[in-house]
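One chain is shown next in structure tokens, namely the form predicted on its own.
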Amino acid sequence: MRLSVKSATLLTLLAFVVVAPLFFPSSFYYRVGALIFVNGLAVTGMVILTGWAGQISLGHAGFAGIGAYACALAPEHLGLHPALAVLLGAVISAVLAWLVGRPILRLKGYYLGVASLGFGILVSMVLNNERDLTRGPDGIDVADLGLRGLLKDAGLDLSNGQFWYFFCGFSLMLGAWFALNIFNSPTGRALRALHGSEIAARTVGIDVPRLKLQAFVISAVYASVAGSLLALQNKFITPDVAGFMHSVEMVTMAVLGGVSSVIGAIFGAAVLTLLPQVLTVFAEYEQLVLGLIMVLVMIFLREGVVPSFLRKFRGNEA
């Protein structure tokens, strides 16, 4: 008996979630898996908006980074709790994907990604200039989450690396139980129909710019969230995670995986988490190394890493 997409997924991203650590020589391991959950979550967000509704975004990161100093705004000056300024932040994203994404997605071809990228830009701008608020380019300290003290109190005593590590991974599998939920529904069936043809879809009865909406401003919570856990986790933020090279780390970590596979986008998620690690070893080529990968993965496995090799796979089977 062949087991569900949606079941498999979850499965093996349990199972890296939990025996992973097994394998980890030093605590520092727990904050660089933590760092590809976290990454995960974020690019599973693309696989819906990319993946499967076809729409291009070169400014994401501005979600993260709205997400990140929520965390770091919000108790400061609203005296709000940090989770809840997770929820604060993921709801400032939502609305404001839906201003930005409203007008711009009732257009054909790329203005997504123009107006996306202006977006983020913008972010960016305000989260550097603006240092009466946001301590521009030096950063700002992050609240503490107090999960972990809560947890101490029930007799379970993580380290700060444990913790993390944990938590990021449980959310990420939320996250993608909740994209899987999205793939097998109506909605999702709506969203592949109108990535193979817009035509078609509009033939059928869709009404593409409302999925186009709807894929937009799911996937800006999914970075906003990513977002808040990176600032938690370190305590800290910059304006770094709102900056343009973020947003094109997460189409590229989504890409190089597997766009329309949730899994193939994680995957992706982390192999580019962990080459910087790996390529150290190059000194001064770390990057071209990093970029000869990425250039052989796009012309011998154009639908990305794990897509590919499970169609090889199905293919031997036959």
Partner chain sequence: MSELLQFLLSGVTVGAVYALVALGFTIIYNASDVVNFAQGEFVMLGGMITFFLHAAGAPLPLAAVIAILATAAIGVAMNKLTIEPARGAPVVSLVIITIGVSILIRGAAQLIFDKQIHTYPAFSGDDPIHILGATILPQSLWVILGAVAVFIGLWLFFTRTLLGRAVLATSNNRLAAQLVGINTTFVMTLSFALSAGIGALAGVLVTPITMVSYDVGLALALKGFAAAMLGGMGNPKGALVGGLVLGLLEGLTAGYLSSQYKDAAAFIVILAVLFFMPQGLFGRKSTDRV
Second form
Amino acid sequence: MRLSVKSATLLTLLAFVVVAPLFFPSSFYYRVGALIFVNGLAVTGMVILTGWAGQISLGHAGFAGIGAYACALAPEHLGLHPALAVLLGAVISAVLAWLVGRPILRLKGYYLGVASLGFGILVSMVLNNERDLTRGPDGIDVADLGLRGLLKDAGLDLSNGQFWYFFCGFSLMLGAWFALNIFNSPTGRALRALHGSEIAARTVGIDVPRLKLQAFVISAVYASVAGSLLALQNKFITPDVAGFMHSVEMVTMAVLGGVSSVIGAIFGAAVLTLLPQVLTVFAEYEQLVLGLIMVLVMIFLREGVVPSFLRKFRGNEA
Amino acid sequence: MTLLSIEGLGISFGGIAAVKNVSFRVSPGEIVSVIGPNGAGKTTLFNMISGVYQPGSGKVVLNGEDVTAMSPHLLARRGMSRTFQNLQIFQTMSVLENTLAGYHLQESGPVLADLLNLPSSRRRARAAEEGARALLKRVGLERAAEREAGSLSYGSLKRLEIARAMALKPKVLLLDEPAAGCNAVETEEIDHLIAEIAASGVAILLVEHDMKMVMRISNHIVVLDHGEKIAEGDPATVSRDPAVIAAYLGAEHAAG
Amino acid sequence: MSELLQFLLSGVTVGAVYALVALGFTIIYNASDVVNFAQGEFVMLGGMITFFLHAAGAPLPLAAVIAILATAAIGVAMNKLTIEPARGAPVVSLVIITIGVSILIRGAAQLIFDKQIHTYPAFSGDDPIHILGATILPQSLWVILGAVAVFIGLWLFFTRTLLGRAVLATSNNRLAAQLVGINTTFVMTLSFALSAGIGALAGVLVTPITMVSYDVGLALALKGFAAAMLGGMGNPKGALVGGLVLGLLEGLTAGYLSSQYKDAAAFIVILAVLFFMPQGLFGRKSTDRV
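With the form predicted on its own in hand, show me what the form predicted in complex with the partner chain looks like.
Following is the full complex, with the preceding chain placed first.
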């Protein structure tokens, strides 16, 4: 019997999370791994929005910014526990996505692109300029999640790097599980249907605007939680998290790896997260190489790296 | 008893009337065909009835309710379903999934239930899948269920669209050239399928170029030319109508 | 009154640059349905190449001409190497390709040139001209007049020359254009050359005011993209109006509200326009055919 996509994806992720540390040459790699998982989580949201529902967003970093700054600000100003701050950020992102998505999701293609871009830029501008609250472009400290301490008291003593590696790894698995649940559910089918033919989707009774909005809100929550995790593990965050380049990064990771497949998008996140680490010696070449990879993959492996290779691997079985 | 009533429907594009003041009625179990030369406005008429275009004038009444210019997804809730002349298949989805999409209104539930893969979500999906497989069997595609829809032959896609439209359990079904591009055998299969669907009490509105098929299965024929209704009646009456012969059959003879 | 005029004048100067960038977007979009996010890099290249040639001893006019020609050549290369091979790819892929090219050009510029901020002397000195109590730099006039000249030149090109009409025909219907014998591949090449050249010209003209460094392209591309969308993608008149409106909005917001939020005003207005007119101010309305 063949493994379902869901089981295969989750098992691959589990294997990676558990086995990879055995090969880490230094504890620094726990940090890189955790970053990969956080990016993977954000990118999983892009799979739902772009890969399945077929909608473009060039402003999703805005939601990551909201999630990140919720963790920076809520504990200090509202006295919330950081874990609740993650939740608060997700709720704010969802509400905002719902409000913004209603008008802009009527737009198509490039028009949706520029509208979402506008949203993202507005968020990053607020984070940069409201210095009294956010401390501006220099960034702001973020409180400790406190979970590592609890684990230690319970007898599980992990280093900071190890803790965030496993915590983000399992968060990613949870996020991937949710996404894969959607894929084969009535909602997922309807999303993919509206991507295939909006007019046919409407004639089978799919409320297209409502469904697009749902995908937008869900993907915004993914980005928001990813932003929160980034802020919490770094204990520090700058407005760059909401910047246009971060939005582009999210879309690029997803599309390079394969935007219609969760594991593909996560692979894309891994590659683009590793790239700067690999190129640290040639820091000046980083942009050149990144641009080159983006162009070459999109020309020669249009569906993204993972689906293109899977197709070759399976041959022409129909 | 009238199920669908078209009352004086008209639309113009850029000042040119594409359809003018067209009226007719369709009853449950009845097959009504709309015929006419190319460019007569048949598909435009379909697009107005199914809510894709907003009519410039006139009304569409379904089951006693004015549904003029209503969004297609609301029409679907009220029992209207359609296929497309140039196929609107969900290419990257499997044949089964395409059919399941037709079950959207019956199987969809709270997103959160789907996200968490709750038993209620799985139950909905399972019920729909049983129905979809039965439908695929009915149109002869059960063996292709797991294939990617984009890889199917043209004739199979036509039948897949009918299966998807039937999945909605419609009261009225609009078929836009279901036999176009099909060979004789395929046409006959579709022919039987349509008759079967009508026999189960569904009102069918058909646009078709294959005159033999239209004459064979229609109860009632509406003839359009240059956007206007020039004749209507049963197949025998219409085929003897001088205006029809001049406008449609005549044009065909001249061309052939 | 003079204060308002001052804000308007600076708004028009900035707007002229946005209009030129938006025009670049429009030309390429019309020929190929691609929104070229590398458009801002052409502006950067215009400024950077001019500066380095000038610094190497070339007279400014010569440096400017070479910069524009070189950038046009880079535009053509971009089309041949990245856009033509990706014909028919979905919008998302094309967005990533052009953003990829823009990152690549930025990365290359950083290596070939440097990371410093540069400028060169204004063409007609730095003595401000006084108009009704407001002032304007002579270089701003160069920018505005340059934009006007480009728009008039293009208008003549599109309406009076055979080649220009071929480009227009291609943007209306590529297949039909091919059928009547127009070489659409050449039209695309020409469009990239034109659009890159216009971008470079904008860079040449504006550098003495705003200065240039390897990373100025992105912000310009976003504003130009927004301006093109505001006017309605694919419409040169829309690019002109969109660019000017955006520039004026920024000028007025910076003057009366907050210079930090001048970019915000622009994007809020764009969101509002798209909300009420999903095709932009002058865009064509499209109908699904089924």
